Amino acid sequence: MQIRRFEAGNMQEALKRVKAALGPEALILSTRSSRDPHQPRRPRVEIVAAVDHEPHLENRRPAVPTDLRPRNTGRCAVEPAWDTGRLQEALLASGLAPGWVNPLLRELQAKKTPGAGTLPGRVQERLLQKFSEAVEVTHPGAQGKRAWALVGPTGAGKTTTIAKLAAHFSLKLAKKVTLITVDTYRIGAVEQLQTYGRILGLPLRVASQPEELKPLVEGLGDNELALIDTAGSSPRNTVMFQELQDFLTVSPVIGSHLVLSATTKESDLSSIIARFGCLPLESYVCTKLDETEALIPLFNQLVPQRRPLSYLTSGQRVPEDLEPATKSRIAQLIIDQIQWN
C-alpha cells in the first residue's frame, strides 16, 4: 500500500491532487485543516490518502464527468449518473469524517441499482437513510419522580434550555415542574433562572452544596419533574468538575444531559464529549442551531458515541425554539450542509 500526504488551499483542490496522483480508487485516510506557517492567515487543507497498489499512469481510467445528475438517455429506466469520486469530494468537502464517508461510499457503490432519479433524489434519499441510521435519538422519560440535570461548558445554553424545557412540560404538557440551580458561581445565574420561574409560575430552589440538593430531589412528588441548572464546567477544570460529580451523584433520581452548542469547533467538541463522558449521561441536547451552518462537526462527534440526542434548540423564544430530536430532522440538517454543485 502506498500512503501519501497532500496539501492545498481548499478541500476540492486537495482531492483533485489525490486523484491525479493516486487515481480515483484512492482511499482517504484523514483530513485536517491547518494554516500555512509562512502565511498564517491563509488556510490549508491536508489529506492523507492511500492506494493498495503502485499507481501507473498508463493504467489510469479516463477522467469521468463530474456531473452528479443523470443524463437523459431516452430510456425509461437509466442508471443514476452520479460519480463516486465526485460524491466523495462533496461529502469530504462538507466536513464529514473520512472514517464515515469511505464505508458509506463502498456500500452505495455495491448497492447501486438501475432506476430513474437525480442525485438530489435517488442517491440523496439513500444518504438521508444512512444519516438517520448513524445517529441515535431518545425522548427521556418524564413520568414519575424525575430530576434532569443539564451539564456542559460555559456558554452552551443550559439555563435558556432549562427555561424552554420548563415551559414545554408545564404549559404544554401540564406537568408539575420545579426549577433547581446549583450554579452559585456565575454572577446573575440565580437571578436569571428566578426570572424564568416567576414568568412561568414555577418554584425555584437553590442548592449550594450537594447535601442540600439531595432532599430537594428526593422530596419531589410522584409525578414531578425537577430541572437542575449547573455551573458551566471546563473539561480542564478538575476541581469544578469534581464538584459537579458530587452534585450529580447524591441521588439515583438525577439523570444528566450534556448540552452541546452547535457553534463549538470540532476539536473542542471532542474534548468536551470525552471529559463529560465519564458521567452517567442519558442524552445530549444540541443548542444554537440558528447560530451556525456548520453542523457536521457535531455529527462527526456524535456518531462514534452512539449516545442519543434528546432535544434541539434554536433561538431565544421560550418554549417555541425547542424541538424533540428525530432521526429524520437530524439527517435533513446534515444533507442541507452538503454542496452538491
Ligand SMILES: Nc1nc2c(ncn2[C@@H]2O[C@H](COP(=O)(O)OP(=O)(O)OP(=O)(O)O)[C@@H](O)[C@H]2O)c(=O)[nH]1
Contents of the next structure:
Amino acid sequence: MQIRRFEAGNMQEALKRVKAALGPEALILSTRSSRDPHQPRRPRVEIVAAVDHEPHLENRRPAVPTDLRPRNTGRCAVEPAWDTGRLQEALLASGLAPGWVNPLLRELQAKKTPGAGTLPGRVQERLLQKFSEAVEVTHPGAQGKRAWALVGPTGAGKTTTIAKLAAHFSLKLAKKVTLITVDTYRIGAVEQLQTYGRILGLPLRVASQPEELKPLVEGLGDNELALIDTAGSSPRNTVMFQELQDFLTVSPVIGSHLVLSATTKESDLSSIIARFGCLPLESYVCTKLDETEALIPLFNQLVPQRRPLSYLTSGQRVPEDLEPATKSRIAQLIIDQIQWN
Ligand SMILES: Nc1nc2c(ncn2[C@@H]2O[C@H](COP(=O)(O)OP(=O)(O)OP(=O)(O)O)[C@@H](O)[C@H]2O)c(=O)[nH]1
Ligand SMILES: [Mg+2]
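For comparison with the form predicted alone, would you give the structure of this protein in the form predicted together with the ligand?
And the full complex, kicking off with our chain again.
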C-alpha cells in the first residue's frame, strides 16, 4: 500500500491532486483543514490518501476517465455520467467524514451501482437508500422510560424542547405530563419552565437534590410522563457534570437524551458526545436545524456510529417546530447537503 499526503487551498483542488497522483481508486484516509503557516489568512486542506498498488496512471487510464466524458448520443450533449471516483469527490467535498464515505462507496461498488453511465438522479436515489439504512432512529414515547431528562451544553435548546415535547404529549397524545427541573443554578431557569407549565396547564416540580427527584419519577403511572430539565453543562466542568450524573442515575426510570445544536462546530460536538457518553443515553435530539446550512458536522458525529436520533427541532415556536426523527427525513437532509458539481 502506498500512503501519501496532499495539500491544497481547498478540498476540490486537494482531491484533484489525489486523483492525478494516485488514480480514481485512491482511498481517502483523512482530511484536515488548517491555515497556511506562512500566510495565516490562507486556508489549507490536507488529505492523506492511499492506494494498494503502484499507480501507473499515464499507462493505465486517460486523463479524464472515459465514463465521465459526455456521451455522444447523436442528439445533444448529455450530462456527464457518474463513477465512484466522482461520487467520492462530491461526498468528501461536502464534508462527509472519509470514514463514512469509503465503506459506503465500497458497498455501492460491490452492488455495481452507481456505475459508469449512471445519471445523478439515479445516484441520489441509491444514496438516499444507503443513508436511510445507515440512520438509526428511536421513538422513546413508544417503548421508552417514563421520565426523560434532557441533557446537553448550555443554550442547546433543552428547555424549549421540553416545552415542545410537553405540548406534544399532553395536548396531542393526552398523556399526563409533569415538568421537573433540577436546574437550580441559572437565575430564571425555574421561571422559564414555570412559564411554559402555566401556558400548557402542566404542574412543575423542582428537585434540588437527587433524593428529591427519586420519588417524583418512581411514582409515575402508566399514562404519565415526566420531562426533566437540567442545567447546561460544559464538558470541562467536572463538578457540575458529576452532580448531573448523580441526578440521572438516582432511578432506573430515568432515560437521558442528549440535546445537540446543529450550530456547534464538529470538534466541539465530538467532545460533547464523548463527555455525555458516560451517561446512560437513550437518544440524541438535534436542535436549531433552521439556524445553519451546514448539517454535515452533526450527522458525521451521529450517523456512522449508529447513534439513535429521536427528535429534530427547527425553530423557536412551541410546539410547532418539533418533529420525530425519521430515517427518510434525515437521509434527505444529508442528500440536500451534498454539492453535486
Ligand atoms: N432557531 C432556533 N432556536 C432555538 C431552537 N431551540 C431552541 N432555540 C432557542 O435557543 C435559545 C436557548 O434555548 P433554551 O431552551 O433556553 O436552551 P437550554 O439548553 O435550555 O439553555 P440553558 O438552560 O441555559 O443551558 C432560546 O432562545 C430558544 O428559543 C431551534 O430549534 N431553533
Ligand atoms: Mg434551560
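Positions refer to the first chain, counted from 1. Treat the numbers as computed from the prediction; the structure is a model and nothing was measured. We call the rigid core the largest set of C-alpha positions that still match within 1.5 Å between the two forms.
Once the rigid core is overlaid between these two forms, Q305 counts among the residues whose Cα shifts by 2 Å or more.
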